[in-house]
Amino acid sequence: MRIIVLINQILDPSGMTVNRRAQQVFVNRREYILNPADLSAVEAALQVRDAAGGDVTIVGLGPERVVESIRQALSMGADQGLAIIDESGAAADPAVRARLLAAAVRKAGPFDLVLTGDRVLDSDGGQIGPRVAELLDLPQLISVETVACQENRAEAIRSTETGYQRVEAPLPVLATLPPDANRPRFGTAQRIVNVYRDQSAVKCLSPADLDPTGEASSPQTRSGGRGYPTPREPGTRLEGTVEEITGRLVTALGLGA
């Protein structure tokens, strides 16, 4: 069983404050963490490997600091890491990011299961999993709580508003997990030491290694600026009996005869 986990590194939100009046986000402490949903996907991959055998490859895309998040996943028990170092920031575009990650998955070799988080905490975007699945022509299991592989099929449980759904798809398949799907294990002290001692634990590539023509790195979106939504106007508190409050609501909504 060959499992690939796609991870993203984000700025730790606990080190930021928001000033609505100034319409700015202030970074008080610049620290980066492994995206929580992707961390959940790493744990899911390790559980599948422990049950079915095989190996887990961690693939990260971003500036050179993304290697630290890959090392964190390796210290948890993953087998190897692959970093695509992009200092230009081109991978901030979801289309570029998905194309480069899909190319990295192909380069990593044959695989049975691709896992990643269902959203990114900093932007709340959830495009990468579906985009990569489309590029690799894979079936998708989106926002599932559990993943298990038996014979040539992946089985998963998805939580819905009305209960739980059991879904399955033939391998190879891509699945995304929410941040609360798993409680990630901690890396052991020995693994942490070994990961930092072994400089070859994480293989580094550039976007040019995956995209010699540069076509995949061409952004498809552009930013038109950022702004804060208008603050909500305070509402009016209604007091009285149910009949009195209902009458006032009917009048306010213009529903009266």
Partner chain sequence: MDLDHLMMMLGDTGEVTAPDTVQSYRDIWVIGQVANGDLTACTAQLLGKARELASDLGAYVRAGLFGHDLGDLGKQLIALGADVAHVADCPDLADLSLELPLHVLGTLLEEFKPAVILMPSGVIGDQLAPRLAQRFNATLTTQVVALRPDLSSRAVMADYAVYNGEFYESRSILAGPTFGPDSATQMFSVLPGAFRTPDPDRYRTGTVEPVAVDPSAVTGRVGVVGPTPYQRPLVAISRAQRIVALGFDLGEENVSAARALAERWGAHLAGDRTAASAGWIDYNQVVGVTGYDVAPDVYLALGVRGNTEHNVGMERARFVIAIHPDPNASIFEVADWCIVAEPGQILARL
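Each form is matched to the other, and the largest set of C-alpha atoms that superpose within 1.5 Å is called the rigid core. Predicted model, so just to flag it, every value in this text is computed and none were measured. Residue numbers count along the first chain shown, from 1. First, how it differs from the form predicted in complex with its partner chain.
Next block, the form predicted in complex with its partner chain, ref. the form predicted on its own:
Left out here are the partners and the other molecules; the chain alone remains.
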């Protein structure tokens, strides 16, 4: 079982205060962390490997500091890492990001399972999973709670309006996980030591290695400018009979009938 996990690195939101009135983001502590949903994906990958054998490759894309997040995944038990170092910021464009990641997955060799988070906190990066699946022509299992592989099929559980549902797809497959799908393990001291001892554990590539013509890495869009939600207003009071209120709640929470 060869598993590839695509990860993103984000600015730690707990070191950040957003002041809606002042229309400003205050960064008190500039620390970068592994995107929480991707951390779930790493844990899910390790669980699949522990059950079915095989190895886990972590693929990260970003400025050089992304290597530290890959190392974090290695300290949790992943087998090797592949970093695509992009200092240009072109990979902020979801299409570019997906193309480079798909190229990296191909480069990493044959695989059975690609996992990633179903959202990226600092961007609208939830697109990456389906986009990569499209590029690699894989079936996709989006926002699943668990993944298990047996023989040539992947089985997953996803949450629907009417309860949990079991879905399956033939391997190879791409699945995405929400940030609260599991309890990611911590790295261990010994593995951290080993990660730094073995400098070859993380291979580094540049976008040009994956896309020599530069065609795939030219962005179509640009992000810039910031907006803020209006400062929290006093909420709406829901009026009506208990039945009416309950009806709205059922719809809002997506509880179904």
